[in-house]
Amino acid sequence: MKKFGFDFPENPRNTILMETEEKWYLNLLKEKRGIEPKPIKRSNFGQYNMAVNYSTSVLEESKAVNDIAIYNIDHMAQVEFTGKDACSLLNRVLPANIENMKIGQCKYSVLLTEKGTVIDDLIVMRRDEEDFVIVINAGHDITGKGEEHGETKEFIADADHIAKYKKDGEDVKIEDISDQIVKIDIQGRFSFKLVKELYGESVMKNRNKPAKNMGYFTFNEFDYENEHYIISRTGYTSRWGFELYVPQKVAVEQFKRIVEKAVDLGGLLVGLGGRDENRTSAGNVGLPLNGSEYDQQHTFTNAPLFAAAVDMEKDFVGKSEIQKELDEGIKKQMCLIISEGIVVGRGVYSLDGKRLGTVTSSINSPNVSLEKRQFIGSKRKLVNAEDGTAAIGLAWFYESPYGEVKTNVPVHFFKEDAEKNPKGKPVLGFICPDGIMPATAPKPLKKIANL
């Protein structure tokens, strides 16, 4: 069988925009903001050499999305499925109903093992009756053996996993088109203004009703200076925003135009740190991250996006295990937490010492209100300052921590020994049912069209 995934790289890959970040963006910050260039902090993310933050701090970059934030998303991959049986294959594998997708629609879904555990989460875009593009996470374009976190693993690309379910004789062509496209995300309330000034308001119109703006979870295709672009509106930060798929040969030029306009509007280029805060602070429950909240050891029933990703009325890979779990009754729940410090990997305990669950993500945030920070009951000055910070995160609980009324639930976060016994002093915090920042992504674009 043909292999679609790339071999495991000897060294982390560089994005097309990395040199521009290093040599151009840092100088732009100095010129526009008087910020002296500092070495960009980088990390291996999905076998890509990605910026954690730039000359500005993670906290500063985390706040940018409230106005305008730009993200280099060239580490994510795009795989195209074409042919008369492409829809049937994707619908047979993925939990979302692909058959009922309209042309121009985006749909969130997950790729599952036969056991119902999560391989990856992804976005599907339907370009035509027989043409689909799936947008997948970094590192999920690799097939082969490689070392990750000091451990040798066998990787299989999403495309190769899906291809396993292709039937003999089916007309499906699978192609990784990532080398043709660079994904640049534009998020925040000034995103409409930026796109309008650089590409024209028409690119954000509803393809079926041109008098209206494009809807949530839709995409458009347009030509600009003789090059073909895709613009989608899925808002993974839960703020207003767009995702721009730029032809690779003009990506550096367009990236500079986009970032410079954003900086002029008070925004920043945001690295992985700020992006992590932005997805955790998104809406009432935050947005789970594959590899942290989702993995191949656990199902994702009772995760915030389960209903969006899964149609239990159809068949899909892993359905029987998911159905079994649903039939038995689900007690586990993923919840948003707020704490006086970072608590990733710690156990969550009730105030009377009962172990409730485990923290899967945690990061400091400048977006937590003073009222929420004061509820922690912390003695830390930074937590209680008017412009202070607290850590936010997501945790899996053995069962829902809420009663009939959803309210803040005070908890302790402990480090643990090998037997999961708490040790040391606890970090204070609580389980938060109403989130950090309001979800604006689904709201009509007319609310930001005249900013």
Second form
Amino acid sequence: MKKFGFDFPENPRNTILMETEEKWYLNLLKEKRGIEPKPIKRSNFGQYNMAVNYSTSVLEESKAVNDIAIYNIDHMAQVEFTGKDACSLLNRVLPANIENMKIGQCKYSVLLTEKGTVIDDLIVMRRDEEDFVIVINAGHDITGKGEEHGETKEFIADADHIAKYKKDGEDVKIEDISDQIVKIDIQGRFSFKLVKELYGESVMKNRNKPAKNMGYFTFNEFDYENEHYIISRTGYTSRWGFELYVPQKVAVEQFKRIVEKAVDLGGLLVGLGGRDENRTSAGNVGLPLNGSEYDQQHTFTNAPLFAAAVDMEKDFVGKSEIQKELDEGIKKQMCLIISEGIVVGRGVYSLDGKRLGTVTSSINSPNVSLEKRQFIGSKRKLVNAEDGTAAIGLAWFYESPYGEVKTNVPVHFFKEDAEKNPKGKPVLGFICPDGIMPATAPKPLKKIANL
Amino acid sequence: MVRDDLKYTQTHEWVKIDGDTAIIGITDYAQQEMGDIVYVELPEVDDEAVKGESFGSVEAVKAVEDINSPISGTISEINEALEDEPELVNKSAYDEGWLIKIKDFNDEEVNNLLDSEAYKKLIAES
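Can I have the other form now, the form predicted together with the partner chain, not the form predicted alone?
In what comes next, the whole complex appears, and the chain from above leads the way.
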């Protein structure tokens, strides 16, 4: 069978924009903000050398999204499915209903194993009746043996997972088009202004009702200086914003225009650290990250986006296990947590010592209100300072920790021994039902059109 | 930056011997790797420090790391300035950003720690 994934790279890959980040962006920060260049801290993410933060701190970058944040997302991959049977193949494999998608629509879904556990989460875009693009996480474009976190593993690219279900004689062409495209995300309340000034307001109009702005989870295609772009009204922050797919040929020059404009508007280029904070502080539940909240050992029933990603009325790979869980009644629940310090991997305990669940993500954030930070009851000075920080995160619970009325639930976070007994002193915090930041992403663009 | 007059561990702590007191902190390399430090959790004075076991933790924006004691002994002083200014560890890992002082330690444990050359080699390889 034909292999669609790339071989495991010998060394972590560099994005097309890496050199521009290193040379041009650090100079820009110096010129416009007076920030002395420091070496960019990088980390291997999906076999790419990604910036954790630039010369600005993770906390500064986390805050940028309140105005405008730009992210280099060249590490994520795009796979195009074309042909008469492209729709039915994707609809057979993915839990979301692909058949009822309109042209110009984006849909969030997941790729599951036969056991219903999560391989990847992704966005599907329908470009035409017989033309779909899936946008997948970094490293999910690799098929073959490779070493990650010190162990040798067999990787299978999402495209190869899906291709397994292609029937003989079906007309579907599968192509990884990531090399032709560089994805740049533009998020925050000045995103409309930036796109308008650089590409014109028309690119953000509703393709079916041109008098209106484009809706949430839709995309447009447009030409700019003879190159073809896709812009979607989506993003990993639940704030107003766009994801722009720039042709590789002009990616460096367009990246420079976008970042320079963003810095002029008070924003920053944001690395993986800030991006992690931005997705955890997104809306009232936070956004799960594949590899942290989702993995191949667990199903994702009762995760915040489950209902959006799954249509139980149709068939899909992994459905029988999901159906079985639904029939038996699901108790597990993912919730947002706030704590005085980082608690990743710790057990969550009620104040009377009952184990409630496990923390899957936790990062310090400058975006938690003073009122919420004070609710922790921490002695830590930074937590209670006017412009202080607290850690925010996501945790899986055995069952919903909330009663009839959803209120803050104070908890302790303990380290645990091999038998899952709590040890040491607890970190204080609470389970937070109303989130850190309101989700502005689905709200009308007209609210930010005149900023 | 690695100082010649200090001893080091594989886990990036440093030890400075000052008479009958051992001063302990994390290395400049460690603070750089962690990024902006937002909180330092320290033990109480008179607690026992046990070689290789955690006596506290240093928390950055993205991660929290346990700090292991390079040697065994009794904790005689903690750096209380870090409560208000945890960033001293970033600014001055070897001076103002020290973490704890230990008394009643065993000289041989100190002698067995890495010297600056060995530590330089360790970070060059990591």
